[in-house]
Structures are given as C-alpha cells and as structure tokens.
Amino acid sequence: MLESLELEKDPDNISLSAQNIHKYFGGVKALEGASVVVSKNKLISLIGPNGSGKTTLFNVISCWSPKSHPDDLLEEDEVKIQKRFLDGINRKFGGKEESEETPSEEVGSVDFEDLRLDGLNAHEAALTGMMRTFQTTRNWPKLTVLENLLVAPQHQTGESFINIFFKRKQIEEEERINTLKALEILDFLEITHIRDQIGEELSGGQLKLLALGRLLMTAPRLILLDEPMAGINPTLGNKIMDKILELKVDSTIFLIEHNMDVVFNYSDEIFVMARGKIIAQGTPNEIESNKEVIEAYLGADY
C-alpha cells in the first residue's frame, strides 16, 4: 500500500500538494497520512469505497475543516486525563506539579500554487483562488439565478456601507461588469432561460449548474468539486461534464466521483483512496487493472 506519494513533477506545474494528511474524529482515523499533487491544467479525480475519507481530505485542503496530528488520538485523550488526575493529587498533597507538555511537531501540509494554506479558515483559502462546490449545492433559494451568479464575486465595491454613498460610478460599473460576465456564464452553461426563476424553483439538474457557475463568476484557477453528477440523469450528467472539460484551459479540476463511466471517460489522471489513504494512483488506463483498486472496491477475493 502506498503510505505517502512522492511525484517526480516539475514544481512549476503543481496546483496542488497534500501531503501527509491526517485527520481523526476522536479515535476514528478518517485520513491517515493521504497525499495527492494536481498538476496545473488538468481534470484529476479522486475515487473510493464509501467512507475512504474523499470528502475529508476535501474539507481539509480547503480549510472547512483542520487537518489532525498522529498524536490527536483517543487513546492520547486517555493519557492526558491520568495526567491530570497525576497532577491534581500532587498539588492536594504538595507535590510538584509536572509541567505542561510540550506540543507535538506540526506535520502534514498544504499549498496551493506557491501559498501555504495551513491555518487559513474556509473563507481566506477561497479568496486565494482556490473555490469548491459540495454534494448538496448551497445556492441562495430566494434570489434569482442571475442574482445568485451577482453576489459571488468578491471584494465587490458596494459590500463596503460607506461606499454606497461615496463610489456610486464605481458600484454602477461593477455592476455592469458583472452582469455581463453572469450573461455569458449563463450563455455558457445554456440557463439563460431561467435566469429569472428563483432557486427553490429549480431542478437538481439546474442546481448543480447553478452552483457551478456562481463558482464560475470567481475566475478560480483551482476549482473543487465533490460528486457533481449526484442525483443527475446521464445525459445532463455528460453535458455538465463536457462544460467542466472546457475550463481546463483556465483552470484546475479536481474532482470526487461515484459514477466511474464519468471518472475513466474524462480524467487526465486518477488518485484511488481506501481507508484514509492513497492506495494508487495514474492513467484512467492504469487504474482500471490495478489489483490493489479492484481488491478495494470489491474484495481481496475477487
């Protein structure tokens, strides 16, 4: 089994590196040790069993969530209890109280391009240029669809009170950038026509769209997108992901997946999890005949 991925790519390539990510929930072990690198330019998707871990190394890579040491485990917990207790009885009885322990070396890491997004919450790491979409979409069910496309781009000049009253030209001029940037991602991801229902009105289909192009008004250069074709029909499945294809040029795609038609189909490369880590990794062509992928997926008796 591959406990860590060392990659041999040219450092200027790299959007991504995630390197030896742990992550526990009290003592179960979501992540131990996963490490992925995406290259620049390219669609990459990140497949597994239910519950390998997929979505938590997301959560961590973009700050929804931090990442754990290898010492954050429960039985830790139960060491430093006793401690504790240790300490208490020492100081009733006037003994000398132990010191505090010193923390733990910091290790795993993240970086996006050439920023280091350890310590960043959810909110700085998506102004680096980094967005993501999650498996239930999380649009705005009152606004319009063109509404909701207008108040996702950031640091806009009207967010300020102040300037409502002070930078009106300004306001008025973003304004209309931004209108027409919203009209051609609508154009371009064909919803013009329901660019006046609300969200709450909209299809699963349409929401997934919706959220993509509300990511799309950020001009991200890595976007990641957790289970995109979730509860979509093949055919609009196909369509979303032929629109996903066309970003490359742009940008970064990293992606989680179920439906592996869309994962072999489309992916210029393949990171494969089970248990927290990376097991494998390589060409769609590589994965399909990787024994340790099938024994994953189906059973070391397969």
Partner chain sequence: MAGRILKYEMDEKLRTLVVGFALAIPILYLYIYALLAQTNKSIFLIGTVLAILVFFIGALSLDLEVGSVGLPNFGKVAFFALGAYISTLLYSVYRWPFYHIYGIGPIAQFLFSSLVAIIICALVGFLVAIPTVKLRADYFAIMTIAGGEVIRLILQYEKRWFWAPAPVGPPQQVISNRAIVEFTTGLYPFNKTLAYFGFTFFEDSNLGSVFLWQIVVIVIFILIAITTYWFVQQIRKSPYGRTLRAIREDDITVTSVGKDVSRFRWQVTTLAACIAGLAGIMYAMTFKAFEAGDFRPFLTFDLYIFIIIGGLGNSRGAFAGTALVQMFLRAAQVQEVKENISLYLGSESPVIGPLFEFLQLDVFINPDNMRLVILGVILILFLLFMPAGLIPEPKTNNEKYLKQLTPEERMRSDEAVSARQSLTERERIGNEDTTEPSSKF
Given for the second form:
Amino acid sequence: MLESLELEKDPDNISLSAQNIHKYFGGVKALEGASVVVSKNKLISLIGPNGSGKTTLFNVISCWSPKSHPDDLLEEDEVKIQKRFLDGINRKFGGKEESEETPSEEVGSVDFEDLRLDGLNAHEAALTGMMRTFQTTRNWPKLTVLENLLVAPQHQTGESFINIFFKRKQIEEEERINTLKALEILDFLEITHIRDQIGEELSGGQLKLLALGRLLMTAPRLILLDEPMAGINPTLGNKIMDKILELKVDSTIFLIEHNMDVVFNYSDEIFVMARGKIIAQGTPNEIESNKEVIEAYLGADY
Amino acid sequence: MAGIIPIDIVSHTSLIIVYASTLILLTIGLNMIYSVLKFSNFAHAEFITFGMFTSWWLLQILTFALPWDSSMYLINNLIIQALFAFVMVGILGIASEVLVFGRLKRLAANPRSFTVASIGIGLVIRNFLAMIFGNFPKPNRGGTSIAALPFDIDIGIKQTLIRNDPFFGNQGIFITSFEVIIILMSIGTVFTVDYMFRKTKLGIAMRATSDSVELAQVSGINTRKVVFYTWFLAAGITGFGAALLRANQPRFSTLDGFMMLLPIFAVVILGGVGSFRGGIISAFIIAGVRQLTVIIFTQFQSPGGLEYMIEDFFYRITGIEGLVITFAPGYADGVGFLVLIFVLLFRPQGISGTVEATRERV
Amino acid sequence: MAGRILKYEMDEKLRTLVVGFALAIPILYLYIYALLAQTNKSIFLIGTVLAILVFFIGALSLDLEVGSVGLPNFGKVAFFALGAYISTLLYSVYRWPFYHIYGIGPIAQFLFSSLVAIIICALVGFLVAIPTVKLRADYFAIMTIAGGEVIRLILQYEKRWFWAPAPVGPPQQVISNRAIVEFTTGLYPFNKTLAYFGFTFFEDSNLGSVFLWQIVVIVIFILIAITTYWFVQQIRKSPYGRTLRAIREDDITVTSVGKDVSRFRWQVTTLAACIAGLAGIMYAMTFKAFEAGDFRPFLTFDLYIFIIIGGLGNSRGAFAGTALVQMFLRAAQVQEVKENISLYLGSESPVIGPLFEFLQLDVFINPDNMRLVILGVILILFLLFMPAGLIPEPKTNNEKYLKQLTPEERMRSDEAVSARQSLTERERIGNEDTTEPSSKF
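Hand over the structure of the form predicted in complex with its partner chain; the form predicted on its own is what we had up.
Up next: the whole complex, starting with the chain shown before.
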C-alpha cells in the first residue's frame, strides 16, 4: 500500500524523502525502517503515541543525530568490525563492484529536494533551507527579541571575523535590511509589542512564536516543527496554527503534534508512527477510518 | 646495545602498584561526587591536602597532650589519624556543599560557575593551610607507625632478589608497611564503595538522585540528606587516603594535593564517571604509563642513548649542536596529562562510563 | 542575611556602588599605607601601573573567551608563557644579523620577535582549540589546565631550546628580557630624569625621581591596552559578537539556524591566544626575569579573579577588577603591611597566639597566602551574591538597530509597538489567559 502511494507522487514535487531510517540507542530500537515522503507546499503532520520515535525521526532528518546501520544491533562489535574489514578488502581487491551493494536501500537515506543529507552536520543541514524547531522552547535569554531574530539570518557578512574591520559599510547595509525584515516578521506574528524585551522575560507562548520567527528569518523551504503547540493555551495555539497555515505558500511544513483536532483540521496529509515505523499515511479522512491507527494510537479497545 | 642501564623491573612494578593504589584511593571520592552531583569538583585536590595536614595535626596534638609512654598506641596509630582525617575532611565536604555548591545550585548557576567556584574553594583551602602551617614542605615528624595493627609488618617488604647481575642489574621489591596498607585499603575501599553503590539502600538512593533529583524526591528519597551523605563519604574517603599517603612520604607540602589534580582527573575520566571498577584499571594504566616514561626516558638520556644518537646524527649533517629534544624523566608528570588529552579526544566516555563529554545534544 | 539584603532589597546600581566602595576603600587605604612606607614611591607606583596594564590585557583575552563565548579556558597561562619565552629568546638570546644595523636594528628585531611570538601563540591556540571546543564546560577546563601544564613542562625541561645559554657553564633556567634596558640605558634622552627637562613634580612631591623612559614605556603600554580594548569592543559590538553571545547562551539554537558553532569557538580561542601572547610579551618586558615555574595554573586563577570581580562579558569590568585586585596584591606584598598582618593575626598577637599554641599549631601567618585566602573568599562571595560582577555586562537594547532605519520606518515600527501593546492589554483584560507565565520544561 505504501509503495503505491509513493508512485502517485510527482518526483519534482517532493520536498523531503526519508527512506528506511534506522536508529538504535544501545539495544533500544527507536526507529526501525521508517520512511516518509513529503510533497512541496503542503502541511504534513506526523502523529503517534509517546515514544514511537517521532522526535528521533526529526533528529535524524535534520542531521542532529546520525542514523544507525541496520546491522548495528544484530551483531557483536568484533564480528561487525571483521565484516566491515572484509567488505573493504573485497571491494578493493576482490573486484566486487560497489554498485552491487545498494547502501541507500539497506542503510536508508534522507533527501531534501535534490540534496542527499546523509553525513552532514546539523548546521550544514540547516543551511540547505530545511529548518527545525525543538520541543522545548530554546532562546537566547540575554538578547532582545529583535536581536534574537537578527542572529538567525544565514551567511551574514558581519559573521566573518575579518569583515568586521574591512566591510563595515556592507555590514551596516545588511543589518538595516535584516532589521526591517525582522520587524516585518514580528508584525506578521503579531508580537511587535515584545520587540524591546529580552528573551528571559517572555512567556511560553511568546517563546514559541519567537522560535517560529527566528526560523522565518532564514526563509526556509521546509520547516520541521516539533510540537509547536505543546504547553500553551488553545486560543494562542490556534493563532500559531493560523500563522503556520499562512506559511504554506512559500514553504513545506512538516509537524509533530499531539492535538488531534488541529491535526485533522489543518493537515493535507498525515503520517502515523508506532514502534519506530510508519504504520499508515493518507488524508485526514483516510486516517480517521483506519483501524490500525486507532488500535496503535488509542489502544485496542477504543 | 650500548647505553642500556639494567632495568629494575620488580622494583618498578612495585612502584606502579603503590602509585596506582594511591590513585584509586584518592579518586573514589571524586568519582562519587562526579557521578551523583554531576559536576567536577576541582577542590578535590585540596581535600587531599587538607586530609594530609589534619592527620598530621592530630599527631602533633596527641604528641604534646599525652604522655608518650603510656599512650603509644594512641599517639602513633595511623588508623586513628586516618579516621580523624576522614571526619575532618568529610565535614569540610559538607561545609563546601552548604556554603557554596548548594547555594549555587539554588541560583541555577551554569556549569562554568561550579567549575570556577570549586577552583576558588581550592584556592582558599590551600592558602589557608599554607597560612596556618607554613608554606615550606613539612617533614613527617613523630615517626608515625602502625602500632595498632595485630600483625607486625612494620618493616615492610624489602627484598633484593638479584644483585649486580650483568644483564638484570639489581632486582628487588621495596614496599614499606604504609604502602602495604595503602594497597590493602584501596582494594577494600573500592569494592566496599562499589558494593554500597549497587546493593545498599543508600547507594540506590544516591544513584536515583544522580539520575534525576525531582524523580528521586517524588519517590520519597530525601535528596538533601543523600547529597550530604555523598559529600561526607566522598570527602571522608579522600581524607582517609590522604592520611595514609602522607604517612608514606618523607615530607609533604600544601602543593602536594594540587600536583595530584590532573592525575586523579585522568583516572576518573579514563575509568569512566560512575564506574569504580573502571577506575581500578585506569589507575593502573596511568601509573604504568608514568613509570614506563621514567624508565624509557632514563634510558634515552643515558650516555649513548637515543638523545645522544639523534644529536650526533644532526650534528654530522648540519654541524650544529643540540638539535634534539630533551627526554627528561620529569616529563612523567606530563604523560598523565597526555593520556587524559587522548582519552578526551578519542574515548570521552572512558573505559566503561556512560557520561558524554561533548556538549549536550538535543 | 547580608546576602539577602544585597540580593533583594537594593537597587542594582546602588548595590554595585556599595559593594564597589566596600572593596575599593580598604584596598585604597592599604595601597596608600604601603605607598607611604616606600622609600622610592614612584617606582612602586609605576610598577603597579605596568602590572595593571599587563594583566588587563590578559584579562581581556580571558574575558573574550569566558565572557563572550562561555569557554572556561584554564590554560591561559600557557600563552602568557609562550609569548614571554619566545619574544625574549628571539630578542635577548638569539640575535639575527640585522640586529646590528645601526639605528633600526634592535627595534626591527624586537618587533620581529614579538610578531613571531604572537604567531606561534595563534598556532598553538588553534591546535589546542580544534579538538577541545566540542567538549563539555568542565572537561574543557580540565583539558586546558592539562594543555597548559604540558607546555609549562616543555618550557621547563627542554633546556637546549628554552633555557638561556650562559657564557660559561650550563644553560640557565631563569631567562631575562633586556628589551626595556637596551632601549633606554645610555640612550639620550630616555636615560634622563624628568627633572632634567624641567618637570619637577615628582621630586617636589617627594615621590622620588622618574626617568623619561619609564614614562615612555607606560605610554606605549597604555596605547597597546587601548588598541586591544578597541579591538575587543569592535568584536563585541559587531554581528559576530552578537552571535558569540548567542552561542554562550544556547549553542544548540545557534546550530539549528545554520551556524558552525565550532568555527566561532576556535576563532575566538585563537584570537584570545594572540592577545594573551601579547600580554605575555608585555609581562616579560615588565618583570624582566622569569622562569617556567612562574607560569603555573595559579596565574590563570588570578585572571579569573580579576574578571569575575570586575564583571564577566565586558571590558570595563575586566579593567576595574584588574586594577582593584592588582593594587591589593601589590600593597599586600610590601614588608610593612606584612609585618602588621603578622603582628595582629600571627603568633605574636595577644589573643590568637596562645590559642594556636594550645592547638599545637606552629602558626606562621604567611601574608602571601593570606591575601590569596582573602581573594578566594571574595571570589566565592561574588559568584554567590553578585554573579554579574562590579560592572555588569550592559543590557542589550535595540537602539543600535533602530538607529539605522529611516525616521519614517522607525516611527512606523514604534507606533506598531505601542498599538500592539495596547491591543494586547485590552485582550488581556477581555481574555485573562492570553499570556501565561513562562513555562520551562
């Protein structure tokens, strides 16, 4: 069923494709071959019970943690090293073609548009135009809200040490443009009034909005949101959701959320995760009637 | 081959065992603090100094307060001195928690502040001792002995096995009675603490506190009490070890503890934070590497050794003298640091530890 | 109790003022007392000024790392040592042929040796930084202490390279820097007192005589200090410095917006190593003779005391802390002060002496250690009750950014702020739960 759905998708229109991702923490299997394909300019949700590996999948996609090799769990260390060693010798001297192995299928891969993300550092992944937020609201407590936004733009001239002394004009010009952009984003998120406050004075909801604003400063094409509505009241949550919907014009949005009303009202497509695998995907209507999902998510006797 | 001095292998081995035992005994406390309270206590080095001086001070007091003949056992009893140091340093540990670290924790200060504060405490203790007792190395007066022990090993083991052999040179074991006690005590203490950590109620409470203070509190553990116990035991064991170490040295000074700072951190990090058995292995590695450096570098520096060969080689090519690095045996103090650096670079979690050395990940 | 009063019941500025005076007045009193006990007061004064300037640059270097990026570097002393050793060896021990060019030779050699020293410091700083900047704060501290000790051991034991070759006999461990001496002795007009030029202020006020070269050295040091200060301030004010502050507060978020945190960290560490090397060169010129044993980790601890008392993350604080503590240290070294300390607190004092005798303590109140005890206690008190220091890091504001906008844009933004504020106020009155207290989870 999963393959048939993937075939329907137009390859030019795919924003993110993560295939067969494995992740083990010691002996704990967090992800066991999870695969997601996200189309452009859609709002896609990822739901699933606690501990089903949603955040881990986000971490692997955004290169915050390396994915595991499927063999890692199966074999003892020494056997594994021996196998890798022998593989290497075979490849080098035994005339074994590299193409015989298809590592992407076995190991899994993460592609963002045309880019293979495997092996990138977290900041390099962020530079490709894929931004993420975190479950806990992180900010820079001693910086003002405006500064919080101004740190975010990528490839600033003023961030190179030499340029501080030799490209002052250019830095000033860039700062001006960034300031205007930051004010615009504050306006868009309706938090202009906290412009002059410092990070540690903000409330939980304001911090969530600030995290969103920081991410918008970089003009991302794909936004990974990890529970944007956790821990804030429903009124503000809906406001944040409306803002997120407006972003759909320019970017793809992929979010983890526990609020089912929001997920089923706003999403174009829903992925359901359980025990480290994607067990179902489809439009909200399809998911709502999916027996497997209800069993996994809410328990068998729902 | 020219330039080889016969190596006293047996004697070097006994030195390694003694040094490793000292390291084990002195790192148990640091490891406890590290694993339960989750910060590196740089003042630990000064806990060692404090233990040395308090045990010595007890000897002074007893010597002058009691008539020498009647209370020989009491005055000269190493175990009593060590127990006194245990209590005193334990109290010092609790004081540092009450006065500084506990307050810092309540202020939710960042890890940097803890590091700086512990160094500040070390500064105060070290200089306070120097202020009271004088900065110069103190001779071990009074002739500490181990009169209270039931068996008489006062002489220690001093046995020359081979004398003036053309190939082996001299081979002999030289272990004083104090060193025997240090070895026995370190083995005993490390297994007791390991057992306590894994099996007893207090140990389980400590581990629970180390995992999550809030969760431990919810489970009905008085975490404040657990923290105090941890400090008392950790600092106390350190003081105990320091008293034994002091008795074994001909003289001691206020800088002795600070000189141990990096080796003991190397042992804890190499062994893995929270792993006492890993600490045993790493103590032997550090002691072994140190002693090996002394042996090898002494060989290199001997007439006709590597140092002279290199110098001669470059002198023939360039005509300039002294184009060589010096293989001073004094580098043995630095080799421990090099081990530490390599451990942190390549295996930051240590031999068997679980604590990540890199910064927090998501 | 005192802590509670300091913490809650005082305005921040007032508290800074009170604590500042509480520290400064005794220190000044002690310093003046020590000064009056001197026979040649001007030498004492000039020595203090030079020491303050040298350690100010060292403190700036440390503050750039600890205050700006949050890397607790405890191996700073290694760069002091490298700067001092390399510049001195290249200038005073090994002489290049161009030293003998008349007129500019010595100066060229001096500048060249200083440059080499700074470059080597940068290289070593870079090599140390690359593997260490990823580590946790306390592991970074241990690593840097260990690295510093390794460098000190090398300087101590490599007698072929780092010891001063003596004309007769084996090389000497003590190295002497002859830079200031060579530029001044015998050179007119530097070797004349100020009175020679008609400026008799120092003689008139009974301070002893001051040579012109001393004034010249002070002026050069002040110029170097001002340049370094300007340099550090430029970094702090730039977008680069803003990102550094963000890294100090939360490096994960900085990574998540696509910035290479390690790059910023190693750049700052390397830069700070250069500045520390500069301080080391000045150290060698000021203190003239030194050896490897002078560069133990305790010197780094001193720098920490300076910046924590002065205030982390701002250069003026580094200066205030350095000046106060250096004055205290200098004053406490004077023989008369020492004697008074042991008179009132030592075994000679009427109350404490018998007590110590009763406790069988061979009391020997060592003033050198006593001043470090006092400093350590002050350091801990500051960490507990005034973590921001005497001069706290200035609170950031948006004025800098809003100033760049055109007046219309600025007015529009300000209006939007006030409009949104009043709107939110109304919303809050209407709907009580619009804003929640900050939740940290």
